[in-house]
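In the form predicted alone, a lone chain appears below as structure tokens.
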Amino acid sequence: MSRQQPNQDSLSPLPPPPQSLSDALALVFEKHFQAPPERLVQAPGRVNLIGEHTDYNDGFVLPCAINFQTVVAASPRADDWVHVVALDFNEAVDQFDVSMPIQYREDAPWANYVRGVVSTLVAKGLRLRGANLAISGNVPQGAGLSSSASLEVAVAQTFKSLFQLDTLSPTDLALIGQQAENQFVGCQCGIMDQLISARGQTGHALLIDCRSLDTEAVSIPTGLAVMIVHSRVERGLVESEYNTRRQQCEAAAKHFGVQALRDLSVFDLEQNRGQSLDPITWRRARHVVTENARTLAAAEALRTQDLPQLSQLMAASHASMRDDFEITVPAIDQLVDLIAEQLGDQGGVRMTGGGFGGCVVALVPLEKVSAVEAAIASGYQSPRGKRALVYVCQAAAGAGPL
């Protein structure tokens, strides 16, 4: 049953570095438990760089994990209760027992993550005491770089070290955060967000297949960075139009026999243009088949640093998403247009996320990121008049200790 989420249409602007968050945080678990916390605790945030709704279709995504992050102070505590303080709301707080059933808050939102998260260990027998906690985090809220994954994926990393959970493994973290988002939380997500988070690698982005959680690590060439631009434009109707989209992506597989349409081919869908299903639905299967080889292929585009061919898969991912998902906005158009006049063929851009607003991350060269800066500020408003936000950003390692 989905539950109400918190606001993340307000944005914050450029968060400070990790340094100065470990810091303030540090400040603010002494100020509340009266001692330096035993341990500091950090997960990334992510972007995608191409693979859009091809998840939850058992298929092929690209992302890399991002140096913004969510970072946990942390002690053990002798008793069962969590204790825990959330810096970015306010130093609220919150507290459960865990050797009770945890219950969910409907009045913070927030505190879900960290008792879903909690509650799913302890439904998996693991043996936990209670904790101390301050949580805070530099990633966006409200720009699509899963900020809700990071948390879910500290707060396990967290738990891990504090109590020698040394039997989870990186990818039974994010099956964890994952579990909690779906059964707690109430938000049926794929595994992308929290996958990347627990098993991202510095310089790389991660090839990850959604069926088998397989993942390859793929470097990324050190002149370029990762430049994700916010439109500011609030992602309005994404929750419907996800399940929608899950929905209509559901019903071509089932169409076609398969498991999921990461099993059909671009041959077996073309065959049956022409045949029973109805011309919408087989529009969103092209764009999943379709994308899961361009996923594929700008994998290797990458690990053979070819540029001209990841430019152009990159746009074809942006096009399908507009003309076959139908997930993109006006405003997103007109910034990837923009971004992609000043890249020519020695880069790529794309909308990246759910669709309906958000942002858009492009790989830009070093040389060519202050052009591209400018082109934004000079070029690009959002429909109420916002100027973009944007993130100059590097591939960043996974959850782990600072």
Ligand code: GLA
Given for the second form:
Amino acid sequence: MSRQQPNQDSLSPLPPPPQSLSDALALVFEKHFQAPPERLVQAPGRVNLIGEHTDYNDGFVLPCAINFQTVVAASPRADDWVHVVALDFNEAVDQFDVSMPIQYREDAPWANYVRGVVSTLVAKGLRLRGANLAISGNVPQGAGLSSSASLEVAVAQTFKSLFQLDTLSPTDLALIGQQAENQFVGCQCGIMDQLISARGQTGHALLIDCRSLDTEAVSIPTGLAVMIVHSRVERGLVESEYNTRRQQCEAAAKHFGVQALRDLSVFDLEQNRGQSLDPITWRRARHVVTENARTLAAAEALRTQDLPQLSQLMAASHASMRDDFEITVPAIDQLVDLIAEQLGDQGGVRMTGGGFGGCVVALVPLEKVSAVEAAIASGYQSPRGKRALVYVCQAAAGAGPL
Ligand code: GLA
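Given the form predicted alone above, produce the structure of the same protein in the form predicted together with alpha-D-galactopyranose.
All chains and molecules follow, beginning with the one already shown.
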């Protein structure tokens, strides 16, 4: 899910590169804590190429980490206090004691991602002391690019490196971030966002089996740009609608007597059409079942650089989110159509992320990037008259020291 965004207009199409981000962070760290930081750690946001709302159904997803990150400057403390400064919230501060129960803060939502991760680490019995942290990021907030997952994974990675928690694997860091979000922050997200933030690979998307957490890196052809287009449609109702979709999927799995929708085939579904399952829940299930198949096929198409096949699969994914899962909005549908028209069968485009606004992802041959940008500039504005923001991204590495 995504962190609260104070003002969508403050999004910049050209966020500072990581070097200037970490320089600014080191300065603020020193101002607040009177010494330079001992560690600089980063964790990236992500864009999902295909496989939407499949992760919590034990299914398949194909995201890549992007070159937009949360960065943490940190030093250990000799006591049990964690002191945090958030640059992106006007240098707001938070403090808590790791040797006491860590409370949720109603008045500072951003602080709960840090508190949630630390409280999860403590609950696992890991030996921590206090730390001084300064945090900043350039993952656009409220856009469906997983700024919150990148914050959670960055904080987990920071504590791992400060206190030599070497037994924690990247997958463990992702599971800790997800647990913090599910149990402390209260969003029932799946594992995709945290896992790709922890395990992303430069130049690759990751095909993730969300049941076994096995991953397979799939190279993104160098001639293909990963373009993210922010529709500037604010993601209203996202949490309640997300949780409703999750419940509908669970109800459908129960109806069919399977552990998760991952275990259902299109054939099983078709057999039941118009019978005992209500039509809305049936369509929700059809989205997940067909999306799993599309995701596996898209990984193969990316591997073999089969652009017409990718184009068709991404279009079918979008149509399924629009008609069966009902998580798109008209402005996003329009944006997708406009980009699809430019691409023909030489690239793919679909809405990405949880839905109800946010971003569209497109795989665009490099020679078509300017034409697509021009078409968006002349042919799209949000219902509130805002222009789309275009980010041409690189598939980046997962969390680690900077
Ligand atoms: C959000 C959640 C993910 C996933 C996507 C939809 O990003 O955090 O776990 O469910 O929505 O694919």
